[in-house]
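Just one chain follows, in the form predicted on its own, and it is written as structure tokens.
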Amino acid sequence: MKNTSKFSIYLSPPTLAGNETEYIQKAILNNHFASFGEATDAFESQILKFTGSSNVSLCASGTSAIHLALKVINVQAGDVILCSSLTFIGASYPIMYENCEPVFIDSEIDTWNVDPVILEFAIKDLIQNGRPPKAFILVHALGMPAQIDKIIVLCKLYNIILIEDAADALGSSFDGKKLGTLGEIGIFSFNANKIISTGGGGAIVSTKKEYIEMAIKYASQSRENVTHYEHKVIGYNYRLSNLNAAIGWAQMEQLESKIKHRREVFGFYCKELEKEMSFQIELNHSFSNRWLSSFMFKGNESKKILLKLEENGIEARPMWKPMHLQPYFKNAIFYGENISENIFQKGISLPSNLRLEEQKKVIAIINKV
């Protein structure tokens, strides 16, 4: 089938190089297709073992995880839900799933995630106005790790339920600590143009196994432990298939490789175009996969690089539009200094998963500009 696509360089294409093929040959001949099987308990063991939590389910999808997240904590409609605001929306809308207010909190300038500053006194004036916020969802934006040590510290103090949104940050890692693992709950996603994929996908872990428990339920339709289907709540079609988890399974084995990679050609970037851009800063104890290797340039330089990279059959985009501006979320109240509104109209993120011919290629369009 003829290629009718109009870029010849991806963002951040999949790459399966490993023991894919094998893994989904073996599946289909042992007929397992369903949410169980052989590559599914393989690839939920290697999640445990690379993040070194202690319990997991697999997902449909990042979203569908935090879905599940806000139903283990027994959110109840009208709860306030804290939530970064520079992000993709698939970590916000579970909280409209559930009739939830989203409350959105704007980002630092080094790391691009959360300001600890702006969320305390956002947590504050909540209280203060008799809206305490039952959790945060706070997004590693791009793999790297926020201040969640400064977070964490707040969430015990005010007694907010933590759930890390680490969809982008599989393999990050703060203080030694694999990103994801450091909340009450932590989500990770496997979608097609992730570190590691699985087509579409996701995952949810907790030390607390009972969350875990509750989250495979209610994955499963709620379906009542009983040999007749019982259903007394209600429930979703969220598990991942066995054929996907074959995928993640195999793609589990080079994530190692994977993350050097992305280091590698972000490193490229930095040195060859140190003089024209920004970029998230890892600060102390932080350790960011670089799942997409993404600046900020200089004026209106951003949309001139967009669209002379899309000239010459190149996939870059611009950054996530913060929730706060998007108009779904209109009404939704915001706390900020609009940081994340002015890295989305200067930030971009180039491709990624890039060989290196490839990548100076891009870097001397980017050049000319």
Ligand SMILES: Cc1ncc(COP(=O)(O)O)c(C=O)c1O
The other form holds:
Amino acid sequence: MKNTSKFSIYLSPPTLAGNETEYIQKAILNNHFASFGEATDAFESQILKFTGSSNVSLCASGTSAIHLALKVINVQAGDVILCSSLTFIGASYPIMYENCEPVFIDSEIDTWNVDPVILEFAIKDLIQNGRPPKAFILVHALGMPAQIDKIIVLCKLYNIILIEDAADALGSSFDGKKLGTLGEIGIFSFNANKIISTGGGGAIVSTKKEYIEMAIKYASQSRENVTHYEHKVIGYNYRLSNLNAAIGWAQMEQLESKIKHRREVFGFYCKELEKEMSFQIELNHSFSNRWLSSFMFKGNESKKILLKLEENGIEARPMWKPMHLQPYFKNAIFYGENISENIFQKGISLPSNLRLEEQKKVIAIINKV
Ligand SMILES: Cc1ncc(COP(=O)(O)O)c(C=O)c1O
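Here we have the form predicted on its own; I need the corresponding form predicted together with the named molecule.
All chains and molecules follow, beginning with the one already shown.
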């Protein structure tokens, strides 16, 4: 397929400004192409050190990491799995891989993440109907922390396993603790547009060693630890190659400066945009990596802005269409009203990794609309 991109400024392009070439060369010289080697070890150690988690496994993608999370907690067909409705579909497809029943929860207006009040209502209602949820895939949308302190209390109270989808949120924190490490399992994505990228990739972290050991086994075709190829249960090819890990290793070295840059970009939009708009708010104790600078504009301004930016070769994106409005999930249960739908209608993500001169151009176009 030819690259026919019409954009000169992209939404969230990767920046490979460090030791990427050197570490890839090392991997090639050492002939380490498979899912283990110096780069894999180095990248995993960096993730542990940075997040403060105790166990990690690299994966092929964020989606596969979520699937592995569901496998290691041993979900069964028909189990109820709660999930944020405002998310990318990769957070929710794994529920269907395991033939579980997704139940989607609406957002709150401040963080755009799950509203704890609606969440509690949903849990109580499901329990009353004899359908207690087994797990909750909580999304920290676009890097913004959800109100995880309240959510942890609810999950403990109702015996629900908390899986943090921190695909967008590497480097964000709540109360000084890195997102992805507050639930029983956390996942990250390193796809091409994330704050650090390995082209495609992800990771699963947990304080429970047995979870990560199981994840590694499932991700390696569930091969038994014997010389020949022995398999007792279903498995997957979900490991990340050492070559991709080499890029991740170099990218991790730049993570702090990437977070600083994304936050500066967000701050400059807030200062310079002359429109009435709202955005995700960092509540007390929250720190967001501001992976994507996203705004809700009044009336149908967002649609006009998207169009104008596109005409000028600038890539911006509408917010995710909530899961409960997706045709694929038309039969799924949803708790909430219209907050996530409204965010979808009025929200757009603007280019979030760009130079100051480029950002000034974007802002000038928006202000003219
Ligand atoms: C919130 C969220 N969850 C899950 C995923 C899936 O990650 P991946 O694209 O690495 O499979 C994404 C990514 O794009 C995401 O934004």
